[in-house]
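A single chain, nothing else alongside it, follows as structure tokens in the form predicted on its own.
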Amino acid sequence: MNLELKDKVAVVAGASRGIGLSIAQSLSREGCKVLICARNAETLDNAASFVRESGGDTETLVLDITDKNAGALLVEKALSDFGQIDIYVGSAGGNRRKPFADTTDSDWHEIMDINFHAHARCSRAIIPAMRDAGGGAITFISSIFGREAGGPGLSIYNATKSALISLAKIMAIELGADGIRVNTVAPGSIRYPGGSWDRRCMEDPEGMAKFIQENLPMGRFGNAEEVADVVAFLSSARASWISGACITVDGVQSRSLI
């Protein structure tokens, strides 16, 4: 299937590793010009090398997306290098696992900032450029734990990931007339090199085998490429009638019916 993404310009926030890097690679393989950003210059340069191997033009911006000027800086860099913005993918995120009663204002502010405020801020800054381009696609990486309870210790994570899904729905309603589609993708347990599931698998293979048996009906963890390809589709003209949706990519791990 031709996704008709050749020469589209994509901005991927949080693309130095894992799901974000795979998203940048998938978009690049489809012919997108890609601007990737992350906080660490060395890991970002390494990521750019992988993305360039996928075939597309790639530029980098060392950036902390929780910075209040991050959206403006992303727009300035993308327009300077590529002349337009057609796609924004908000992939950066974090977690602070602890019982709710032990959480602090600082915990909430820091995780809300990277999981929610940063993507709201960046997408808001990018909207005028998307309007100028005649439309576009925005995708936020949420989680199955934005759709259902994630369990003890995940009050902050759950709240921020649910907030992204809610934000995307309202943005989709407001921006539909501009030809801008807004969706979320909700991955389940995804294993990639250097990620938390990868670390747990190496530290506790027996425990992880039990986890898979009890939670993953397809008998394995998902991989980052499987999430990335869904994002590429949602970013494309082939998904022209999908907006305000949350797509799970979880191998039937979640239990929600909606």
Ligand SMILES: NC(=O)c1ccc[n+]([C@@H]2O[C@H](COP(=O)([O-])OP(=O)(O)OC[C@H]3O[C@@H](n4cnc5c(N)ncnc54)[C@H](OP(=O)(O)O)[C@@H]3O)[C@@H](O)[C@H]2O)c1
The other form holds:
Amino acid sequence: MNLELKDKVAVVAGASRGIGLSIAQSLSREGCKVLICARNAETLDNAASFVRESGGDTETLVLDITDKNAGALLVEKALSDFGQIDIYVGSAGGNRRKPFADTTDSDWHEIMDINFHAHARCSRAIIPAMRDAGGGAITFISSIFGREAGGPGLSIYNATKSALISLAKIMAIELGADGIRVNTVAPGSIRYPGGSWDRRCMEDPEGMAKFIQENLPMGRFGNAEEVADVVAFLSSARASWISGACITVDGVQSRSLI
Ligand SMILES: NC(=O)c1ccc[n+]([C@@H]2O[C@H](COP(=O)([O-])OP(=O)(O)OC[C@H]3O[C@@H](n4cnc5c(N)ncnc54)[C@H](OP(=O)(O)O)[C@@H]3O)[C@@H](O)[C@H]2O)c1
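Now that you have shown the form predicted on its own, what about the form predicted in complex with the named molecule?
Now the complete complex, all chains and molecules, led by this one.
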């Protein structure tokens, strides 16, 4: 299948490691020009060299996407380097695991900011450029715990990831006439070197073996590439009739029927 992504311009927010980096690599492999951003300059530069190995032009922007002017800065950089924007992927996210009764306003603000406001703000800033390009594709990385209950301690994460799915649906309705598709991807537990599941596997191999047995019917964690390739497909013309959808990528970890 030809995804027809050659020379499309993609902005991936939160792409110096993990799922975001894999998404940038996958898009690059398909011929996209990619702008990646993250806060740590050194990690971002390393990531850019991996992405360049995957394909073509890659630029970086050291940026905290929770900053109020982050969207404008991303647009300015992408347009000056590549002249257009066709794809936005909002990948960076965070978690604050604690009982709801113990959560504070600052916990809520911080995680709402990175999981929701930042991607709302950045994608909103990019819409005019997508309209100029004649359309585009926006994908937010949510979670299976935006679709169903994650359990105790996950009130903030669950609520913010559900909000992202809601936002994408309404954006998809409003932007359909502009040829802009908006979707979310809901990964299950994804293990990559240095990621949180990787750390937990090192620290508690027996506990994690039990977790796999009880929660992951395919007997393993997912990997970042398995999420990234779905995002590349959703970003492509091959997914032209998919908008407002939330695609689960979890090896049947979640229990929701829809
Ligand atoms: N891993 C999983 O099992 C899993 C499962 C379901 C859903 N998800 C979701 O998938 C997404 C990616 O998760 P992940 O585990 O790969 O990594 P992550 O820890 O969410 O994000 C890593 C990337 O985002 C950047 N980042 C974080 N905060 C940022 C900020 N304020 N501004 C700009 N960049 C920022 C990080 O670089 P810097 O720290 O240098 O900024 C890094 O490049 C998240 O939304 C997460 O909730 C993950």
